[in-house]
Structures are given as C-alpha cells and as structure tokens.
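One chain comes next, on its own, written out as structure tokens in the form predicted on its own.
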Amino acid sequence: MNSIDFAPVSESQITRAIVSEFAKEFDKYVATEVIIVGGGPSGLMAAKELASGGVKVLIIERNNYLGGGFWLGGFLMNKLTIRSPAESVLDELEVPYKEYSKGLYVADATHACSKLIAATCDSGAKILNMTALDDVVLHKDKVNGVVINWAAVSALPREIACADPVSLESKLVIDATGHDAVVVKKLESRGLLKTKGQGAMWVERSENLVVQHTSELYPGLIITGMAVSAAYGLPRMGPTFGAMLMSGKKAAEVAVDKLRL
C-alpha cells in the first residue's frame, strides 16, 4: 500500500470533538422516553426494536462491552444455541447458524453479538458504557427514571468514592441487567415488592415462562431476560438465548403499549 496523508488536525480538536459530541449527545437523552438498564441480549433487543419504530432509547450499560453472556456463549466456548422459533431473530439479524437437532440450532456468539449490537446502533438507539445504576427516580409510586454515576467510582477506596450521582428521566424503565435484577432489587430494599429469586436449571420450562412473565413488575418498571427469572423465582435456562431474544422483542411491545396509554 503507498504512503497515506491523513488530515491535519491536532489533539486538542480529536478531544474538543469527543467532548462536545458526547455533551450534547448526553444533554439530549437526560430526558428520554425508555431507558433500558443492561446491554446484554434482551437490553439490546428491546432497545433495537423501540428505536426502530421511533421512540427515543437509551441503554445504560455497566461494563466498558456490550452483549453480557450472550458475547462469549457457552463455558467460554463462543458457541450459543437457540431453540425453534426464535431462529427467526437471526434471520432477521441475517447471523448464520446451523441446526443441531430438530428445533435447537447453533451460531458463534460473538457473530450473533455483534450483528444484534450493529441493529441496536442502526436502529437509533444510545448507549451509555461504564454507567451504572445507583437508584431510581420514584414519582408518586411510579418509576420516572434512574440515577446514575460512573461504574469506575464504586472501585475507588470510600473515602474519595463520594462523587454524586445525576438523574435522567424516563417515562419507563426496563430493567434488562439479567440475574441481579438491579433496578428490581432498588424497589425491593424500599419494600415496594417482593422478589422470589432465580431458580435452579431447567431448560424447558425456562424460556416459556421468562418470555410469558416478560411485563411491567411495578408501574413505571418492566421487566425483560434473566431479571424475570429473578423477580418471579423462575428456572434459569444457561447458554441457549432464545428466550432473551424473544423477551426482549415482548419487552418492547408492553412498553410501546404503556406509552400508547
């Protein structure tokens, strides 16, 4: 390859422009429609399908990646299975996979991943990395919101830890943050409800039930994925994602639903 001139800027125009960009991206979405608290697959499938019919998203996501378990599949093997019918979400996300066994089907998990995190992008929804949540926002019994702060600050040493957190409003809440259940938990320390706790494996129960329980828990709070199981003491259904898609997909029509309302 010849020689390439790159453009001629400096550094103080690379972090004015990552700097601006990101404020006035940020100032647009303190005040949003849905926030989705997790990026992991249901997150995401919540957020791609809200965004593409054209309510203003924004995923709150603790860790500096995207894609939860659903990135590295089974035992670390990069390998997620999936059961008949949500196959038809990889159709749409056009990811390849193969069948295994009549209904249960194969894909690479970081192809799968990576194709669902480019359609949440293309969608139109905005993500926050390395943001967790500290508490919600609470109108009158009803979520209007979280509050958050940096993800890094939990790791600093408590006696320089005290950086105050800032509110984003919401007129719905999607707790998508898997099997710690964060934003549900926050309700339960106030003693606003009650959680069963996630249950052992069995795969065949599972995902039925996360998707038919996938609903609003609390006014204001619906709850998708893994934070289903928790809140309602579900089984637990390991490296096969059909149900996370699907409750995902059910997530964003009981929220398009409430906003109907």
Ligand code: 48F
Given for the second form:
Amino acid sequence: MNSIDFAPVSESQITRAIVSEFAKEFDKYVATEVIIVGGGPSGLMAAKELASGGVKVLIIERNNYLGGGFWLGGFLMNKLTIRSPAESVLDELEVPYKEYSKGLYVADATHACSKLIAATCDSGAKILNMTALDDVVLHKDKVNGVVINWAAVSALPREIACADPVSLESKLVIDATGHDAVVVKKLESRGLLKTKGQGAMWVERSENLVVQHTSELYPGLIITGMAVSAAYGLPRMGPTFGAMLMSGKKAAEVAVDKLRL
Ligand code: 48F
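Having gone through the form predicted on its own, I am curious about the other one (the form predicted together with this ligand); can you provide its structure?
And the full complex, kicking off with our chain again.
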C-alpha cells in the first residue's frame, strides 16, 4: 500500500461532528427509563438485558473504560472463574472457556470482558463514561434519577473546581457500583436506609445470596452485583464472577417488572 487519500475534512467539521452527535444523544437520555450507575460485569449485564428487551437504558461510568473488576481475574492474573450454572452466560456471549474441575470454569478475563462490553453496546444501551455519580434525585421518597458531573471535575478539590453538576431523570436507577455501593450510600447518608457492610470471604454461600438479594432496595433503586453484598452484609466471593452476571440479569428482570406496573 503506497498511499491512501482520506476524505478531505476540516478540523472544525470534526469538532462539529463530535459536539452535535454528543449533544443529540445526551438530550435523548436526559430523561430515560433506567439509569445504571457502574459499568462492571453486573451493570453491563443488566444494561444488555434491558436494552435487548427494548428498554431505554443509560450507563454512567466514572472511568474512561467499561468493565470494572471483570478485566482481571484474581491477584492481577488474566484468568477469571465462573461456577456452574453461570457458564451459560459465557455460551451466550460466545466466550471460550474450559472446565477446570467439576462445575468450575476458567476463561480469559480480557476476552470475556471485551465480549460483554461489545454485547452491551450492540444491544443499544448508551454509555456516558468519565461521568461520576454525585447524588440522587429524590422525589417524595422515590429515587427519580441521578446527579452527575464529569469524573475529572469530581476528582478535583472543591476550591479548584466549584462546577455545579447536572441531573438526569429516570423511572429507575440501578446501583452497580460494586463494593462501594455509591448510590445506596447516598440514601444511607440521609438516614433513609442502613447498610451492613460487606462480610468476610465465603464463596460457597456468597454467590447464591447475592442473586437472591438482588432487588429493589428503596423505591426506584435496584441493587446488583457487589453493591448487594455491601448493602446486606453478605459474604464476599473474590475472583469468581457468575453471581455478578446472574445478578445483572435478575436486576434487569426486577426493573422490567417495575416498569410494567
Ligand atoms: O467493581 P465492579 O466490577 O462491580 P460489580 O459489577 O462486580 C464486582 C466484581 O468485579 C468483583 C467481585 C466479584 O466477582 O468481587 O469485584 O459488582 O464495577 C463497578 C463499576 O462502577 C464504577 C467503577 O468505576 C466500576 O467500573 N463506579 C464506582 N463508583 C462510581 C462508578 C461512581 N461514583 N460513578 C460512576 N461509576
């Protein structure tokens, strides 16, 4: 290949393409059906399921990348584990894996995470990355949306960046922020609920309990993934991810039931 003639396009056209397309999409999602805070495995799974079912869903993610803890297995090693029956989700996502021992499967974390992100984008879910949750919108004892700011602004001390955040409205919010349970903590800080904090490691019990407790914790607020453990004081599970994927699926089911009411 000697040379390629790229289309003649000016710098300002490129800037306009970005600004106008971002503004159009942002405008569409200023009021939406479901906002998912956190783009780790549970949040991505919930978003994929909801958007595939025709629900208008937006993920808020403070990092510039999606995936959360799903990019790595345990101890900075690129292998993640899944316990039966959650390998069915790997099949759905077409992630290769192998059976290590009866009922315990191993996959490459980077491969699994890339496939989950791609499936979520393909489903039609929209993503606002580099965006951090600042607070919740609360109307008459029901969560009605989120207050957000650019992650870069949230990371600066108040005295340097006193930039007001903006609000997005939604019928439901899903807290998928992992161990920090950031949305839940906003309600706790106002005395509206009490969290128990995550329990110690006990893998045999943890995964079943997380899926079981995935529910609407407060009117308008559904919890999924490790946020469930933090809210209910359930045991932690370490680098095994089946419950994150299954909890995301259950959170989507709970949301669909609520939207139908
Ligand atoms: O931590 P994370 O992967 O949560 P998860 O879906 O999965 C937990 C597992 O990765 C693992 C485990 C079980 O296998 O113990 O830890 O429950 O993903 C949480 C996402 O939320 C984002 C964060 O960057 C990450 O991508 N997040 C956290 N706080 C905020 C946020 C915030 N204030 N605003 C926006 N995003």
